[in-house]
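This document starts with one chain, in the form predicted on its own, laid out as structure tokens.
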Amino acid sequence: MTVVGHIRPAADDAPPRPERAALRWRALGLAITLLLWTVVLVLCLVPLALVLVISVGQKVEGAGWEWGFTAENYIRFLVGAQWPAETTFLYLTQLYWSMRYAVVASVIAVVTALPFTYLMTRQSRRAQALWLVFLLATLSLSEVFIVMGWDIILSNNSGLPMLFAASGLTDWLKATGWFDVLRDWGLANPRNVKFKTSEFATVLTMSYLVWPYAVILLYPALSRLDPSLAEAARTMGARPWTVARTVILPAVRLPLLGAVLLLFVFLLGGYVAVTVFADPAKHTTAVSVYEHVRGSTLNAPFGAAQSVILLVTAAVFLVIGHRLSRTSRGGG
């Protein structure tokens, strides 16, 4: 018996197998892209939109709030709650301290990380890898853990002030006149040096928090720097500072600016270090936001308005930094 098989002819419009596989991968890529955009919209834009909406709402007596459309919260931030009868700049002052802490701490972190990172890039690959692993490991420590550690170090009873007194350094500072200078700076009381509460301790802790980030941000640019340029400058008789000023700094000026801006934005919302080390009169907008949203004040619309202003401040500095980088790149 003869069995006759039926062979179905291929459709004329069916694409070849390689093209069908490419179409499947393209569809998969499109689906992943849509999923990522959905995640971005849900996790980023939706909370931002809610904060914007809440910031124009109205507080209700009894720690509640209701939907509305008013600029009262923003006016309060700029000129105070009693305006126009009375004008106060309490919240603008808090924004000033937010920017001051963030600028000073980010600059200190980048300036101190620059020579360390440069020397690290001149070591062997194995040594560089070990340093990078160590720095990445330090990033696993929480901000609370680090601040509490500095709280112990700077404590008046068990930290550096006690060591100053026990070693006789406090007496030496009094004998040389430096103790009075420290008192003028708010770093000493009538008996001994003190670091809590002070702007010095606040900035020191905040710069320590972001110092590993500064090293990691500067590492790629400094590792790509040609060592022969510095060697040629030293061969021609240039001193180390001249080499750094004329060779190294111009080559990494844009990464330096970018690192300062990123760390500034990161520190602009710093909370734990400010609450532990800063004087209450020098608290920041981030502390005020928490007090109005979760603290004793319970005024969510005003807290949301402060958050929006803090976000706008960060965006303005990023735009300024971007324009400066473009100008510098064009001039270079």
The other form holds:
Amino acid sequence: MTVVGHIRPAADDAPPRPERAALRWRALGLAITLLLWTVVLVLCLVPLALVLVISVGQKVEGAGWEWGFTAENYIRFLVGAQWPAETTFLYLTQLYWSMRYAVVASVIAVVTALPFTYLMTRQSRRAQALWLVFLLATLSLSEVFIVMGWDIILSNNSGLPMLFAASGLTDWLKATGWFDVLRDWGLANPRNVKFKTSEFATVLTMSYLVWPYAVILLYPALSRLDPSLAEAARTMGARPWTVARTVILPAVRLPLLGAVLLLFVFLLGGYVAVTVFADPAKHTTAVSVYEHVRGSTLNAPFGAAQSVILLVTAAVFLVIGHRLSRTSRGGG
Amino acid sequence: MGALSLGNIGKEYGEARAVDGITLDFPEGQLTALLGPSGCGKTTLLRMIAGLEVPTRGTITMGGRDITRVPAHKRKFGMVFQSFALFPHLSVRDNVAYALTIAGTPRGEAAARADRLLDLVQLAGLGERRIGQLSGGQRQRVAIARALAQEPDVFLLDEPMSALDAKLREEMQVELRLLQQRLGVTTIVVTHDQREAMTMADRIIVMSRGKVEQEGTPQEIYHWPATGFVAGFIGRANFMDGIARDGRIMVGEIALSLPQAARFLDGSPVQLACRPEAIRMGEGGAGANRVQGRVTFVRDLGPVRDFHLETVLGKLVVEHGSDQSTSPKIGETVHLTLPPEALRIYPRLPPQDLSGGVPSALAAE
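Mind giving me the form predicted together with its partner chain, seeing as the form predicted on its own was just shown?
Next comes the full complex, and the chain you just saw is listed first.
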């Protein structure tokens, strides 16, 4: 009691100082929060709002665009410019190709990265670090550079087709009948195999582009996986493939889904690989956006509408993925 | 089936020698404990028996058949892991039925077998639960039931109690022992806990630095530890360094007599060990090996008291029933008798060879 009595007067003298200091800190915290929000607003929300505004604006012939509130850009995307007289699904088809390339390429990347990453996590710490550094380093290569590389590898006169012909592989394919199968798949002309301007080349390059990301996305989940889970399965009679199917895959199904989704959204906006490798009839929405905004037609409002639709598509897939992961976490 | 035998099994990781030429037999239907401090190679040995590690040398045979290179999934040895390694994406029942499911047993039959096993480990009715909803003790029971589902030829447990709290651990030791006796399955338990080994095992194999120090029944190992290491690791012991002379052992100025002393040549360095409960304290009797000691500390443990004493032989700890009338206080001087038949003697090795955690006064509680 006496101790409290001694302390109290001293405490009564002090209050203004700490309170003022606390106030100053709070003001500073508020200022930083405000600044951050301003940055987010200016860098993210304002451009997004601008795209939204432009997408409902009107094109001015030979110039830019003007304010407006029209749905015609969106209608054009869905059923064509001549609607209701004539209905075309040109732009929806492009969206279909966007999704198809992105789905196939992201699934290929994740499925091939899974066994690689699993084996990587079983290596020594040092080996794992070296692999990760190497993979991170490859991310510094630009998309253009990688696409150029594949362009050369797949080109008819100097790439793999030449190697196929020179090594006799083409003749062997013809002799065994596989050549006709490749022709059916659009991967051969009458004389030799050809890879360029094909869905195969497009998807291959896109999955190559995101493959390091797939490894990095799967790495944390796989390295956290308790090795004794697989060992326990082995002692219960599971062969290596059974272990993978019944233990490892179910244990990492959520990170797998997450990786596919993230890479899908990333690839949805892929541009370079599509313009170089895809048949123009199978070009994507992203290519079309570029053509309308910067290319020959100079129709910014329509370009903006297309990018809004691309954005909405990505958001829809993310929401579906979120739902899936929630239900499988709860009940599966 | 038949007995499991190890013939000169060794495992090296680069330069490090984890298991160093071990030859052992595991009789059918018995529970054997592999006991030793961490890093003594006991888990590596168990993993080689399970087929999860390939020995660098030696052979493993099961009923006369060489299984050294047979992969784990073809051995039909059930194993309980230290972390239990239960599959988080499966229900309790599906975990237990895993071995049956992947072997192609019809679903209904596998589920029925799993339910019988859950009943056996006293988890009846919890089949639908998810692993995340179970307590540590329940998880361990699931792990045991799962390992038994394939009716294993050998049942292996790697530190099965280490994830449980002390009270639950003792209950589970008894329960596991009763279960093992009921099923009569050849069982090998790896543990670093001597009480656990003594509670459960028919036979204990004490290991140190990749080698077998001693094998025997719990009583043999406790009362006749073959080496100073075993004396220190199993239970507690007072250690004294001495020199053999004229059929007795000189510890400092004191000559102690014991039956085995004559086996040592004059002048050879020896180590003596004596259990704290074997030292008699009080005035009564004349007899050999009597010294005086001054009480420095009394540790009251309920049923027993530990007296820490300063003597001419060095520091000694004596355990005494707390109900006995003679209860010296700190600072008092008492008479101690070290009965010759309770003293154990070992050749004294250069210090670095005794580094298995044996301090000079009192080792391992």
